[in-house]
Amino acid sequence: MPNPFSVPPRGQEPEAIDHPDTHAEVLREAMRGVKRLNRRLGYHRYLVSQLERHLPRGFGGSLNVLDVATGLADIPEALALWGRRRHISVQAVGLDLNPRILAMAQEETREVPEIELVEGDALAMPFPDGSFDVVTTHLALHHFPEDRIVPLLRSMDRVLRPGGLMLVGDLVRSRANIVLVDAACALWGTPAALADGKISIRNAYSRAEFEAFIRDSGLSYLDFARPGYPTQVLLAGRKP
């Protein structure tokens, strides 16, 4: 019997939204079968959590956030709608490649006049350096090949002001999860977003990749958060 905390080998399969001509209403029901499994296994309160660990006791200031990769925008929104609880002003941008994804986000977050849609490059991001005060991103790097994961998490630090924080957060590749993700897409996700849970698990890195990323892309930074998240890793930590 294989060891359950034994990496396989990643995976090469390119997921149903990466799919220039997937149907709208796949491409729509895997979009949201993403955002139901982050809310209900509790991602959104977790990422929140670890925001709340950086910022200083009793902060009641600004906080300008770009994810990267955004997809429906769950993320800036559950930070938005963070922010209105704890008397916060969250502005926060999603940038997205894709345009048809954008519009879906743009209609799931009518309601969410903090966010700013942006369509563009996660490697060439239209925006200053220094930016923003937090850069995120959920769900995206194992959509990018190795190649271009440094390359990645170098153009986030150049649009993170000095002083900001960074949270990276994916999934990470072990036969136990792999197990864990499947059963999670099954019991809480749509049938669309079942396929590509399965695809992206075994696409995604490992812990020790994430490590070597970290280190070949000089963010020193950055560390692996504390506590962790069953099945995915975070990336935290604020630029000196």
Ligand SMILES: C[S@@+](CC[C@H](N)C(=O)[O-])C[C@H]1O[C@@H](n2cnc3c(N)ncnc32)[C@H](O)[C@@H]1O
Second form
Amino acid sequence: MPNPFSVPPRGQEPEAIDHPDTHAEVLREAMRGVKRLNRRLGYHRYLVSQLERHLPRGFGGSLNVLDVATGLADIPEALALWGRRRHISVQAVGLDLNPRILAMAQEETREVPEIELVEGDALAMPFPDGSFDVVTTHLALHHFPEDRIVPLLRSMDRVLRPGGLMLVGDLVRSRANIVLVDAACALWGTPAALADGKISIRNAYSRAEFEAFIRDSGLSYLDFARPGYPTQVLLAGRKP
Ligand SMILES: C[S@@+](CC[C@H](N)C(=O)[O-])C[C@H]1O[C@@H](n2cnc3c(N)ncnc32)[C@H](O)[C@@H]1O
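Please show me the structure of the same protein in the form predicted in complex with the named molecule, now that we have looked at it in the form predicted alone.
First the chain shown before, then all remaining chains and molecules of the complex.
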């Protein structure tokens, strides 16, 4: 029997959400499944707790947040709602490459005027250097080929202001996590999210690959934070 903590080779199969011609209903169902999994696994609460940990005690100012590869913008939404509860003025930009997904995000976040949705490529973002206090991304790295991860991290670093906080979350590939993610998607995902979820964990990067990305990007302020759930990795740090 293979060691459950060993790491199988990385998959390369594209997900349905990556195909430009995926039927609108399948795309919607897959993206809603991702949002539901984020909620079920407590990712939004966890992200807020990470933010709280890094903010000065009693912080009451404003925060300018960028969520890269935002999907249905549930992460900017969670941060905007947290800001309302904490009397912190959060302005959140959700950037995504896919205009069809952004149109769905627009519908889903109609009641949240703090969010601005922007179409663009994470590797060539239309923002000036140092424009955000917080830059996040979640469940996105595994959509990028290995040789694009360092450029992606540097692109996120470019738009983060000195002293700002970077939070990079994704799945981490191992034999044990493949079993766990398949089970979580079957329990809580939609059928389309189950199909994409199975591909996602196989396309995800391993812990050793994440270590190499930090080293090769030169972003030594990024470190492994305690993840919110076992199948996840979270790189976090304040830019010097
Ligand atoms: C699995 S979804 C994650 C959505 C969201 N971050 C979440 O956690 O629910 C991956 C997203 O990455 C987006 N994406 C893929 N490549 C991208 C790129 N080069 N630039 C911006 N967004 C990209 C896709 O359009 C998709 O919305």
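In this text, all values refer to a predicted model and were calculated from it rather than measured experimentally. Positions refer to the first chain, counted from 1. The term rigid core refers to the most C-alpha atoms you can superpose between the two forms while keeping them within 1.5 Å.
Remark: with the core as the superposition reference, the CA shift of R226 between these two forms reaches 2 Å or more.
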